[in-house]
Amino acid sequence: MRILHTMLRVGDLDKSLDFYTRVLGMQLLRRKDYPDGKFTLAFVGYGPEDTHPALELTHNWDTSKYELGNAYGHIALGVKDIHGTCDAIRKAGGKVVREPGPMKHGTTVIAFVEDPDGYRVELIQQGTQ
């Protein structure tokens, strides 16, 4: 077994592709509209699905916003330089809502960052985990 995906409802679907393509990086890997459901799937990641988890972003036509709730915790991505990564997101337009530092009670070094939803995305300084 593997992780193929998660998912993710989200208001806006041109505005979440924008920031999970070009903002993250991500690539668009499919994407089918269902017009007797009204809502569209997009899958965006960064490598083919079948050796990549991907985002299934859903679109439900009818809906423009969510209330995230509590459980939802984030998204995290392994990044080999986090203060340049947070350089560019934020000159990319995305929103970075915690600066790179050590993470509370421990050495790992992390940022997050903010999607047009308010979904957080964790970032990860690698090797220092």
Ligand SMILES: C[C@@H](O)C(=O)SC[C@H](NC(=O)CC[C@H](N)C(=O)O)C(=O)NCC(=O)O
Second form
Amino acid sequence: MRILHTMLRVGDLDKSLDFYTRVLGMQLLRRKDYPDGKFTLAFVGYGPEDTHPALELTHNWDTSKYELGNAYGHIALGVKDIHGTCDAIRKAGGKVVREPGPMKHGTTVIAFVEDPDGYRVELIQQGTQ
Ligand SMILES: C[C@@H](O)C(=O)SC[C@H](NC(=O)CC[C@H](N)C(=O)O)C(=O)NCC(=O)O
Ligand code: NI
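Instead of the form predicted on its own shown above, give the structure for the form predicted in complex with this ligand, please.
Shown next: the complete complex, the earlier chain at its head.
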């Protein structure tokens, strides 16, 4: 088995696609409208789905906001230069909500950014896990 995708419900698909593609550098892999169900699925990631996991951004046409609750954690991205990546994300208009540094109670070097819905994306400095 392998991880195929993680599904996130998003309130504004255009804003989310801009964040995940322009700000985080992902590719839009495929997008399909389901008019009978009044929703759109857009898959984004860093490579083709037959070899890379993807995010499934689900847009329900009648829902513009979700209660994220306190159970959801994050998706994590490995990065070569966490400081440079955070600077680039800020420059592109992204929101860094936790500056790079060792995790609390540990040594892995992490940072957190927030997507347009408030979902957190963790950046992990490669080689520090
Ligand atoms: C290893 C890396 O992938 C992590 O996600 S560790 C990040 C760390 N997680 C926790 O502390 C989990 C327990 C916490 N009580 C929770 O439920 O989230 C984290 O979020 N650290 C915060 C920080 O600023 O270092
Ligand atoms: Ni993590």
